[in-house]
Each structure stands twice: as structure tokens, then as C-alpha cells.
Amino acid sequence: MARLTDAVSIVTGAGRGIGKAIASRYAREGAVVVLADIDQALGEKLAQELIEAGGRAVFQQSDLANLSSIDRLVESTCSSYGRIDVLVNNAAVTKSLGFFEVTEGDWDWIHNVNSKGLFFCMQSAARVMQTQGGGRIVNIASIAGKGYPATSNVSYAGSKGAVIAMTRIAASSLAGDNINVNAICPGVTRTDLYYEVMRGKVRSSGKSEEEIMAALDASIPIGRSNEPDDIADLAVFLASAEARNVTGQSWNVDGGLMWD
């Protein structure tokens, strides 16, 4: 049985990766899916073949680091379907950088997408929850955000831990209006951005990109990285009635490299 039934869901960052796999799940398991991504082509390439599969879903061009596109987002959302029941906040950004080589460009740019978007995102959102009698948050955070010592950078890692604390603050504030809030924090997934991230660490360290890869999946105690679809299952309970008394978490998804 389909667990997310007629639930109008916007996912951001949703062309690729972690996102991707959202929107994908989501599909499958009933919901109307709002595809937000910065890039229209594989926006649009996505809901091409979500809707051939049998799904419903609609891409809308957005930049997370402009609220005028958040806004427009929204507004799109809600002229089309009435309504907003589950946010889920992934779209993100970052590179391999060395603790000084972040400059303020790296910082502002990271932080813009990451941490200012992805607040005035869930805003923009919960002001439609608010109204509507309750909805769904699910911000995709890291373990970056705890102290995950092989982050790709400083300010990435800063970026996460206010996704973290953004969270909390957040299911406290719109609790009284029946809006959940959570937060997954993953830890070494395999998307584009982490092969990215992997190219500039082989040029920093000279080790070729299959020894890095070797060595993070050994440093994780369950010996593997994560999938795209591991962070998906733990997205669609979170979004589903069966998580309608969760709230305020910060849930890991690392093969148990991080303990809180």
C-alpha cells in the first residue's frame, strides 16, 4: 500500500543524487512531486521519466540561494495543487577545500543555498502548513553538522549544524500548528557530489580516487557508504503517518560513523 497517497511534496535539489532518489520514492509511493532543481535539464528529464513510470510530477526551475525563487516556488505549488503537505529541504552545495583555503566567496556561496535558503524555504512553506492544518519538513543536513572530521569543508560543516539547529528551533516553533520537523543527516553517500568532492580530495592528497574511496568505506563500521535510496527510506517515514509523533530529530544515516 502506497504510504504517501495524493501527498503534495516538494522536493528541492531533486535532479540528482540524494534528492533524486526522493523524488523518486516519493513518486512511487503516491505523492504528488514538485521537482525543484537549479538545472532545467535534468529537472525536466526527471519528470519525464517519473511521469512514463506512472507518477505524478512537475518540475519547477528553482535557485535556493534567491527567495524570490523560493517564493515562486511556493506560489507555484500552491496556485497548482491547493496546497503544501511535506518540504523536503535538500538542495546543498559544496567542494573539497582545506581549512585555509576557504575564502568569503566559498563561505557565501555555501552558505546561501544550504543554510539561508533551506530556512526561508521551510518559512515559505510552513506559512502554507500553518493554514492548512499541519504538513511534513524533512531538511537534509549531514554529519558534517556534528563534527564529522573528513567533511569536505569547514563551512560546509557549519552550514549542516544550523540545518541541525534550524531543525529544532523549527518543530519547537510550528509544533502547536501540527507541522513536523526532522532532519537526516547522511554520511558518506555515494552522489555526484561526492565523486565531486572525491576529485578535488585526489588532488589535494595525490592518492588516486579508488584509494580514497577503499579508505572512507574501511573507516565506516558497517564497511559500506551509503546509496541515494538509503537516505529515501528513512525520507518517506518521516513524510509518512507513521512518524506523526516524530519531531525535532537529527536521524543519522552513516553505517555508524557518528554516535549522536
Ligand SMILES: NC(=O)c1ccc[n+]([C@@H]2O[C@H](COP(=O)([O-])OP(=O)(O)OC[C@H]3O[C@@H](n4cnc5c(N)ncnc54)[C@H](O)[C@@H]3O)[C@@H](O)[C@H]2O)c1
Contents of the next structure:
Amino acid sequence: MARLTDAVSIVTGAGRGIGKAIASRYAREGAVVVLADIDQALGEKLAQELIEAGGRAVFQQSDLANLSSIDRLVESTCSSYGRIDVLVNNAAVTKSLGFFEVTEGDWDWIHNVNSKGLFFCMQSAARVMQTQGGGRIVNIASIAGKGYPATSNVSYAGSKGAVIAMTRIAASSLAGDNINVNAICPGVTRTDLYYEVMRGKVRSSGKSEEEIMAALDASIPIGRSNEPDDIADLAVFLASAEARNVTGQSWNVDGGLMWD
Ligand SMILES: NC(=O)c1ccc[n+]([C@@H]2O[C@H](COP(=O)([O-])OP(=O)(O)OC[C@H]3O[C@@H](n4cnc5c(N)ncnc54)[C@H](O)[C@@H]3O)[C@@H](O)[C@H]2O)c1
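Could the form predicted together with the ligand be given as well, to go with the form predicted on its own?
Full assembly next; the chain just shown is listed first.
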């Protein structure tokens, strides 16, 4: 039986990687999925694929670093479907940088999308959820936000720590409105972003991509890095009726890298 029947769901950063896996899974579970991404070509292609597979999906080009764009995303979802049942805040950016390499420009680029954009997207969607009697928010954080040392850079880790903290405050602020807010903290997950960060580490370390990837996998207790579907599985649960009494939590999906 489908677990998200008719749930109007916004997935940000849905064009590729983890967002694409979540959006595709939600469509298969019966949701109406609004695919939000800055990349028009990726978003339109996925919408077409999901519709051809029998799902319900629409693409809305959105820049999560831009508050007007976030408001347009929420408004257009409401005007098309009349409600927002689920928001998955997944869009984020990063690159491989050493501690002393991070510039103010890097900081602003990362935090504008990963923490500022995520907050205002939660706020805008929660206003709608409040008036309709409830909803679900799933924030994609990272184990970097809990101090995983092999992350892409310190500014990214800070932006994801902010997501974990905001998830808790949002959960307590919105609990009385029947809005559950949880975070997923992926570990090493094989997406385009992962391979981009790997290439940065190759340049800075002098090691080969294969050596770095093998060392990363060897450091994971379960011995395998995530596929994007590993994250989608938990994102379905957190949006489903089964998670009705779960809120404010930050769930690691990382093969045992972090215990917190
Ligand atoms: N891949 C990993 O190892 C890993 C680990 C931990 C956490 N995460 C988190 O998972 C999420 C997805 O990561 P991914 O690996 O799939 O990344 P990805 O780079 O492969 O995909 C990100 C998507 O977000 C879109 N995007 C980027 N900036 C945007 C903006 N300003 N507005 C709208 N869309 C934008 C991109 O076009 C892309 O489609 C992110 O929050 C990331 O921090 C990833």
C-alpha cells in the first residue's frame, strides 16, 4: 500500500542525487511532488520521467538562496494544489576546502543556501501547514553537522550544525500546530556532489580518487557508503503516518560512522 497517498510534497534540490531519489520515491508512494531546483534542465527531465512512470510531479525552478524565489515556490504550490503536506529541505552546496582556505565568499555561498534558505523555506511552508492543521518537514542535514572530520569544509559543517539546531527549535515551536520537524544526517553518499568533493580532495592531497574512496569506505563500520535510496527510505518514513509521534530528531544514515 502506498504510504504517501495524495500528500502534496515539495522537495528542494530535487534535480539529482539524494533529492532526486527522495522525489522519485515519494512519487511512487502516491505523493504529488513539486520538484524545486535551480537547474531547469535537470528538474524538467525528472518531472517528465516521473510522469511517464505514472507519478504526479511538477517542476518549479527555484533558488533556495533567494527569499523571493522561496516565497514563489510556496505560493505556486498552494495555488496549484491548495496545501503543503510535506517539505523536504534538501538543496545544499559545498566544495572541498582546507580550514585556512575558506573565504567570506565561500561562507556566504554555503550558508545562504544550506542554513538561511533552509530556514526561510521552513518558515514559509510552516505558515501554510499551520493554517491547514499540520504537516511534516524533513531537513537534510549531514553528519558533518555533528563533527564528522572528513567532511568537505568547516563552513559546510557549521551550516549543517545549524540545520540540526534549527530542526529542534522548529520542532518545539511547531509541535502545537501538529507540524513534525526532523532531520536526516547522511554520511558518505555517492552522488555528483560526493564526486565533486572527491576531485577537490584529490587536488589537495595528491592521492588518487580510488585511494581516497577506498579509505573512506574502509572507515565505515558497515563497510559501504550510502546510495541515495538509503536516505529516501528514511525520508518516506518521516513523512508517513507511522512517524506521527517523532519530532525534533536528527537521524544518522551513515553505516555507523557517528553515534550521536
Ligand atoms: N552526498 C553526500 O555525501 C552527502 C552527505 C551528507 C549530506 N548530504 C546532503 O544531502 C543533500 C543532497 O546532497 P547531494 O549529494 O544529493 O547533492 P547534489 O549536489 O548532487 O544535488 C544537489 C541539488 O541541489 C540543487 N541546488 C543547488 N543549489 C541550489 C539552490 N540555490 N537552489 C535550488 N537548488 C539548488 C542542485 O542543482 C542539485 O540538483 C544536501 O543537503 C547535502 O548537504 C550529502
